[in-house]
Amino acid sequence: MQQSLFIKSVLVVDPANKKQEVMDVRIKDGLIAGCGANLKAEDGDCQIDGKNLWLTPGFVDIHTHLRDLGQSDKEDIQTGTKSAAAGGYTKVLAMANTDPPIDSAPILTLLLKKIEEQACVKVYPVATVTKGMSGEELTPMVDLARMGVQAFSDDGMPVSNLGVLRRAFEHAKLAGRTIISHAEDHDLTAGGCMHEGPQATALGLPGIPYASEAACVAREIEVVRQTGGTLHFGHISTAISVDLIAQAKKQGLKVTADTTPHHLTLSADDIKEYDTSFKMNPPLRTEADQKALVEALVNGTLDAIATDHAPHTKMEKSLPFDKAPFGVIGLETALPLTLEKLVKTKRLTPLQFISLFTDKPSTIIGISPYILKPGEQADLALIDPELSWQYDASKGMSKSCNSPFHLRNMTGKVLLTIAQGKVAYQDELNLSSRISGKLQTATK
């Protein structure tokens, strides 16, 4: 951003610096230039009027799938990463469940190398634990961390050998790296393809338990208790998953975990015809589930909020709810869904609220969170937390627009987004009035 950026009478929501007040701010150069009351806007700046609008960092999201590789029909790292800067993330953390997967030298290069030439938005690679995500031999984790990569994860294919498991937390912890776990017992899921309940029995679909969740979660901490590993769980759905979650953290373990916009929102309940948008892994729960969730972001048992974007062909979600692929996208819907079900609502404050999204997920994979303050390169979204929009799947930035939240209408969206200081997503049409002169979005 080689212009200046002078954004006027802002809420500056800053988590890591403990900072909720507002203020100007002055972006020049892609750095932070000024910070604070009553500054002057000067000769070329491009302005906002940020009266009413929050300014937070960029968003960090540590479970996105760009897919690319041998996957790129449904996402490659340029559309994701766009989808991402539209949702107000700067920072995206790659799962490695790929076609190949990210387990060896020679594919995480090739990895590299698209994300140099395509990413808009930070991304951080995930490799796997185990080569061909098999469960028996672990990936040169040492060796891969020092290339790169952020965490570790079989995602979709739990390492259901625990002396496997135990051997890749003593190896991660020799690589300074977190495992990230997709809690599922394979045998007790058999084959089901939603949550066990009255929703199931009524569609004549097979379900997916409880304890195909829980018993994972908990055989697990028992693994990191035995090795001093540290364990990050992904997408928790569950009450009694919370519960083990809790008790770990009470034990000093180093456990964390997070749970996703949809699990928050949505329940089994919602499922009322074969719409393959509303079948993930691990699948919608009850209403009392949706609420331990919420509960346990409040009270910090799960630590952040994370999307599991995970895209797919409109063909593929075409088959039979039984037959079709689990995942929905979610990087442009994050912040409206949990503003609504969080702020609007006071279980948080905004700065409660932000650190979901940006401070704590960047602690949990091993990053320094960002602190908006002079010389810092801007990585930052601007928000209206009270803009009421309706979002169209199919007018996203995602090349895939399986989504349970097609045509709902929201409240709060990400206006603007720059990512290691360059303008990555603007939206233009609801920035005009507030905006004197033009930002240039970066190409890539």
The other form holds:
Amino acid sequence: MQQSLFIKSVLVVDPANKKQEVMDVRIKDGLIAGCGANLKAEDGDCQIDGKNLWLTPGFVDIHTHLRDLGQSDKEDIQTGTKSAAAGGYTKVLAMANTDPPIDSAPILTLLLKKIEEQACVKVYPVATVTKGMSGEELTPMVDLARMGVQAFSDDGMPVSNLGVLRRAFEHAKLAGRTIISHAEDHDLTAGGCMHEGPQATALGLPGIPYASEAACVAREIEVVRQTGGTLHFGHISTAISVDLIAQAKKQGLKVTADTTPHHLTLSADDIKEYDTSFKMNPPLRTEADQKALVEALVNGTLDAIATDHAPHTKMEKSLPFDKAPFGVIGLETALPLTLEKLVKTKRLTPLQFISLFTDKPSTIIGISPYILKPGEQADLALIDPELSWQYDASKGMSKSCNSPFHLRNMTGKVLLTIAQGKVAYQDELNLSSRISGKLQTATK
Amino acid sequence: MPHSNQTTRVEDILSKHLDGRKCWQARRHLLDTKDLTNAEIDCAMALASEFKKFRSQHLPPMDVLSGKTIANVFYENSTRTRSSFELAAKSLGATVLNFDVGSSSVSKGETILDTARTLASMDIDCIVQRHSSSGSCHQLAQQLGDQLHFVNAGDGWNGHPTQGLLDAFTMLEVLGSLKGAKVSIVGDITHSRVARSNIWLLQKLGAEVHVAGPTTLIPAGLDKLGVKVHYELEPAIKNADFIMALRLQLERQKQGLLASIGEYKKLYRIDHKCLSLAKPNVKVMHPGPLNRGIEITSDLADDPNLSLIETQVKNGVAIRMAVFYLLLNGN
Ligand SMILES: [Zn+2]
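Hand over the structure of the form predicted together with the partner chain; the form predicted on its own is what we had up.
Complete assembly follows, chain above in first position.
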């Protein structure tokens, strides 16, 4: 960012610093030039009135499907990272179940080149645990980690052979990386396409039982115990899994877990008329599960919120419910949905809440948490927590619009995202009354 | 002129069911029995009664739907059901197109939406669709509902509303009212759209619905939907007014859902002997096609005093006539 920016009287919410206070922040040449009370704007500063706004570290999403390569009709690095920026994210972990999957050095090289050319936020590649996600032969984890892979996951096709998983933990330890588990027992899922229960029965759809997730969580915890490895459970959806994870943590095992905005805000009751934008894996569970997930975020059993942003084309999602692919987009709606669920209800303070999007997910995948202080590269999100707006999935930055929240009224919105010192997103309409001067969004 | 007499009689009946008719006029599709109002059900039943008489007189077709084209699009084979729809449509004077899915571009990756769009371009008025995916007809109705009427002739495990209606019609012919009647549905409930369409409809008509079947073939949470669930036959059929045996797909055994066909027969087959538990005038039903000797004994299926199976088939045409008339005439 060549220009300089002065944000006046903004509530800085900086979890890693345990700081939540109103101050002025000045950014120059992409760096934080100053922050504190009563700073002076300088000539030529573009100024933003930060009253009633929050300035936070850029969000970190540890579960994003950016697609690209053979699936660039769903999403590519450019649209996916723009969508991330629009949601306040400056760092995303790109899942490896691409086509082809990220399982070898040459494919990783190709991906890294695309990221270099097209990403407007920082993208950390994930590589698969096993070659071709076949659940059999391990990928060269140490090599891939050295080339820039930040975590390993066979997301979508969980490793069902526990012997393989054990070796994977051991190799991941050597590589100094975390494994992210998609906890699902495919034999228990058995072709199911929504949560098993009265709703699925009433719609005549095959169900996915609780045990499909919980049984897998239980057995993987035992492999963690055996190996002393570390494991992160992505997109936890059931109360029973939460209990298992709480118990494992209490016993000192190195497990962490996240859940998604849609699992926190929707349940199987919300699926009506076979709308495939409500079809995701794990499926929407019950209201009791939803409550347990909220509780788990409050008491720390769950460590982070991750989007599981999973774009699919209109054509794919227009298939019948049982045939349509699993997944929903979520980068642009994560903040308002969870803000309403967790902060408006006073379950979490802004500082605790922002922590679920910033320092906590960073720590899980071994990135040092961002601290907002002079000299640091600007990597920030400016948020209006009170702004009311209507989400229109077809007008978002993502290439796809498979969102269950299409046309939902939201409160809270990202106004500006600065990633790695550059403006990655600005909501010009809603900034206009607060801004003097003009900010240039970086082109990529 | 048999036509004008007939049309007058139909209009007479409808004038006695104004509320129901109004609802039908506002409705464009028949996708489920779930959202039918009691007024709509009564209206359809009254009309079906009239159409049943008409059919029995072997008269030339009526002309009330002349100029309308109805396409049967069956992605799953069922000559019986398709013929019933075809006969119903033709008896009202509609043109029928049996769209051959097997040999069309559907087998080359065309989606059901593409097919429906193609038919809409040919100025078809109504699609009668059967498909293996639950909700497939609902999705089409959402996309193309303003151009076409849709009648769901079976979607996956979800629904088969004209079957539900014809079954209720058949029961009503016997009892007059289903308030407090005990109806037992026996067999593979999980995979049965017939069971679901019957359950929703019979509950609206005041019947007490019981099901019985192996634990593996009763879907989760059915008891929370107002259905009494049994895993043994006896309590289900005790004092029953109607017993409906469902067709058992023999491949369920390969899927590990049944220990053996023999075991199923021992536990759930409906025969003369087990009927002693039921009400004295109990009647036995089956949506067809039968696996003779598996879900019901051959003797019982053919027993004219106890079995309504042939009546169900006959009533199917009359109910489908009523549905076509209510959806397409004047809409
Ligand atoms: Zn996953």
